[in-house]
Each structure stands twice: as C-alpha cells, then as structure tokens.
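What follows is a single chain, given as structure tokens, in the form predicted on its own.
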Amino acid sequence: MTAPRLAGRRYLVTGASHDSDIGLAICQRLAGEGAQLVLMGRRPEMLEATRQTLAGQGHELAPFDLYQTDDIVPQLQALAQAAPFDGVVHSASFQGYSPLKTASARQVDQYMGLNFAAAVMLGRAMSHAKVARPGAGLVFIGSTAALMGLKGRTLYAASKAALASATQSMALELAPKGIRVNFVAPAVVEGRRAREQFAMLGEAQTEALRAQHPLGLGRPEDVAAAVAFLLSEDARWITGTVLPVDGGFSAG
C-alpha cells in the first residue's frame, strides 16, 4: 500500500483558527495526507477547534500574532528546534473593502501588515539554517484581486500584488537551498468571507459576481488540494509561479 504524499513531514500553517474556511481546509488536506502540523493563529481555542477535527496524531498549537513582524524569525526559530519545516503556508489575511474616499493610513498598515510583511519575514525565516529542510515549499494563499482590478479593493489587491511580485524574487533567492516558492490565487470561495461579501453587495451585484466565474464558486477544498500539490513532490521542478484557482475568473 502507498504511504501518503506528505507522510513525515513538518508544515507550519498560519491562518489555521477553526472559523476560517481556507486555512481550514488546508490544514484538513495536509493532515490528510500524513502531515505533521503546527498552527498559528492568535486563537489558542479556535487552533485547538481545527486540531480536533484533523487526522492523525503530534499536530502542534503555535499561538502568535503575525503582526509582530521582528518576532517571526526568532519564532519559527524556535519552533524548527523540535523539527527542520518541510514547508510554511502562509493563509492569515487582512481582508475587506477599502473604497479610496475612506482608506487610511492604519489600514494600509493592517492590509500590507499582514498580507506582506509577514509573508516576507516568514520567506527570510526559512532562508535561516535548520528552519527548513531542503526540497521544503513556501505557499502564500493570494487573491485573484493580485491580477486584476477590483473596485473598492485598492489596499487589499495592492497587498496581494506585491506578495505576487515579491514571490518571484524569493523563489529566485531560495532556490539554492533548494525551498521552492508559489503563490496560490483563489477568486470567490464558498464560505463565511463570501457571505459576509454577498451580504454587503446585494442581490443584483452578487449575482453579477457569480456570474464571473465560469465554473461556478470555489469551495475552500480547492485551494487546500492546490496547496498540497505545490508542497509535494510531485511539485518538486515548479517555484516562483502564480497559480490561479478561480473557476476562470481571470479567464474573462
């Protein structure tokens, strides 16, 4: 019998509280496939709700809060003490609209925070010696919005583009280490966000926005099989790529 793809390996997922529909979903999909987790997430309660629902044994808390962005390297320093990481996902998101006549300052901080900085600092964490095996993947959850414009969305697709752009440079840097880095670009996903959207949209403008996605929504178990894909081997020869897992969003 086949051991599982991912059977013996180490990943960190952020993002991992039990009320968020793609770090979830990740997490499930991993465990899934024999991997050992760590979760972070600022919820000890909402990382131990996901813990309870994952198969298999040894999957750790990490409760933390990424907005401390000098902390990350020494944190995931310490937590590769027990074990080198085959790989980090980084699904924590600063989410939301942003129309231009009320953005602010704080939330360009909170959107670039969040969705940038602690994805660099997580990318220059695995640069570390012993924070990450060899052949070890980095996987940012994205947006669609990286790609294209979305109205009322300047600080968050901004946030995502330079994550998009800034994949490519980390992928060229830690290849010699041999970690490879991708980036992961969902458009509209079924879920708790997607309703709290619909909700704010209305029924005509929801409407128009399913219809953009020729083969209907996402479910948050597409994402998590993409990412298990790009963490596996079978993946081994792919870094630096943006991958959108849209339904055709960005098709049209």
Ligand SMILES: NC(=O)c1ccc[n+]([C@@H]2O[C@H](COP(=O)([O-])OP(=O)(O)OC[C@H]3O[C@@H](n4cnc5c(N)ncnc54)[C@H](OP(=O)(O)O)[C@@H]3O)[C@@H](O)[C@H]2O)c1
Contents of the next structure:
Amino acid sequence: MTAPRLAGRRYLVTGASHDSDIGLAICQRLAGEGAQLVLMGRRPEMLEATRQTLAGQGHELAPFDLYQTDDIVPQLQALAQAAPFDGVVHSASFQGYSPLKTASARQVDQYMGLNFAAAVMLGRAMSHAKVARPGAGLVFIGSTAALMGLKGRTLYAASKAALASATQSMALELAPKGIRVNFVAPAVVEGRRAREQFAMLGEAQTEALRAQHPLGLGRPEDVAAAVAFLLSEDARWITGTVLPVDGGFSAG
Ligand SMILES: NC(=O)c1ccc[n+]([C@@H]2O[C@H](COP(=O)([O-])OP(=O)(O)OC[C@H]3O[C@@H](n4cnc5c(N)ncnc54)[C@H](OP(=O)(O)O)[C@@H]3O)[C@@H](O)[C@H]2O)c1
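What's the form predicted in complex with this ligand like, now that we've got the form predicted on its own?
Below, the chain from earlier opens the complete complex, with every other chain and molecule after it.
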C-alpha cells in the first residue's frame, strides 16, 4: 500500500478556525492525506474544534493575530523549533464589500494587512532555513476577485491582486531554496460566506451570480483538493502560478 501523499509532512494553516468554510476543509483534507498541522487563527476554542475533526495525531494549535505583522517571522521561527515546516497555507483573510462612497483608510489597512502584508511576512519567514525544509510549498488562498473588476469590492479585489502579483516574485526569489509559491483563486463556494453574500444581494442578483458559475457553485472541498495537489510532490514543477478553482467563473 502506498503511503498517503502528505505523510510525515508538517504544515501551518492560517484561517483554520472551525467556522471558516475553506480553511476547515483544507485542514481536513491535508490531515486526511497524512499531514501534521499547526492550526492558526485568533480563537483557540475554534482551533480546538477544528482539531477535533481531523484525522491523525499531533496537530497543534497556534492562536495568533496576523495583524501583528512584525511578530509573524518570530512566531514562525518559534513554531519551527519543534520541526521545520513543509509548507504554509494562508487562508485567513479580511472579506467583505467596500463601496467607494464609504471606503476608508482603515478599511484599506484591514484588507491589505491580513490579505497581503501577512502573506508577505509568512513568505519571509519561510525563506529562513530553520523555518522551511527544501521542497516546501506556500499556497495563498486568493480569489477570482484578483482577476477581474467587481463592483463594491475594490479593496478586497486589490488586496488579492497584490497577493497574486507577489506570488510570482516570491516564487522566483524562493526557487533557489527549493520552495514553491502558488495562488489558488476560488469563486463562490457553498457555505457561511456565500449565504451572507446572497442575503445581502437579494434574489435576482444571487441568481445572476450563480449563473456566472458554468459548473455551479463549488464546495470548500474543491478548493482543498487543489491545495493538497499544489503542496504535494505531484506539483514539484509548479510555482508562481495563479490557479482558478472556480467552476468556469473566470473563463467567461
Ligand atoms: N468563501 C468563499 O466563497 C470564498 C471565495 C473566494 C475566495 N475565498 C477566500 O478563501 C479563504 C477562506 O475563506 P473562508 O470564507 O473559508 O474564510 P472565513 O470564513 O472568512 O474565515 C477566515 C478565517 O480567518 C481567521 N482570521 C480572521 N482574521 C484573522 C487574523 N487577524 N489573524 C488570524 N486569523 C484570522 C478566522 O478565524 P478567527 O476569527 O478565529 O481568527 C477564520 O478562521 C479566504 O482567503 C477568502 O478570501 C473565499
């Protein structure tokens, strides 16, 4: 019998709290493939709730606020003392609508701080030999919002687009260390966030949004499957990419 694809590997997953849609699915998929996880989010009880659902043993909790940007590198160095990481998945993000007529500098900081600056600092931490093993992978959970204009979502979209751009530069800089960097761009997946979005949009706009997904809305598990692939040896020659996982949303 072949060993599970991620057996013996150690990954940090941000946005791992139990009430996330995609973060939870990523944790369950990676653990199901044999990985040992360090779960990051702000609420320890929600991280513990995720841990209770995971296959395997030895998953750790790392309660931490990623807006503490200057502390991210020392935090990862401390976590890597137990063992260096085989990768990081940055799923935590600041989401929402920010119409231009009410957009504020504080909102710019909220979107850019978590969605972009924290990601850059996670990449910086992974450039340290004691933090990341050669062959390690970084996967940023972006959004199709990075690829196109969206009314009312200027700040969210721009923060994800900045991260998509950074993915390419970081991939070039980390390649000599054998570290790969990729960006997954989901469209709308079924779950709590989608329900919130539909409640705000109303029936007609919701139907229009659904119709923009030729294969229908996705499931958090569809995104998790792409993440597991990108972290695995099967993706050893893939870096610097933006991978839409969107049921055809960005094809139209
Ligand atoms: N859901 C969708 O339809 C969809 C579509 C496209 C892209 N995406 C992207 O997919 C990713 C996951 O989305 P999701 O909807 O599953 O996530 P979510 O429900 O918004 O969960 C966000 C997670 O991030 C954590 N978090 C928030 N602020 C944090 C901070 N300052 N420090 C540390 N952790 C923090 C939260 O836990 P705590 O509150 O415990 O910290 C939570 O677990 C995001 O990057 C999102 O942009 C989602």
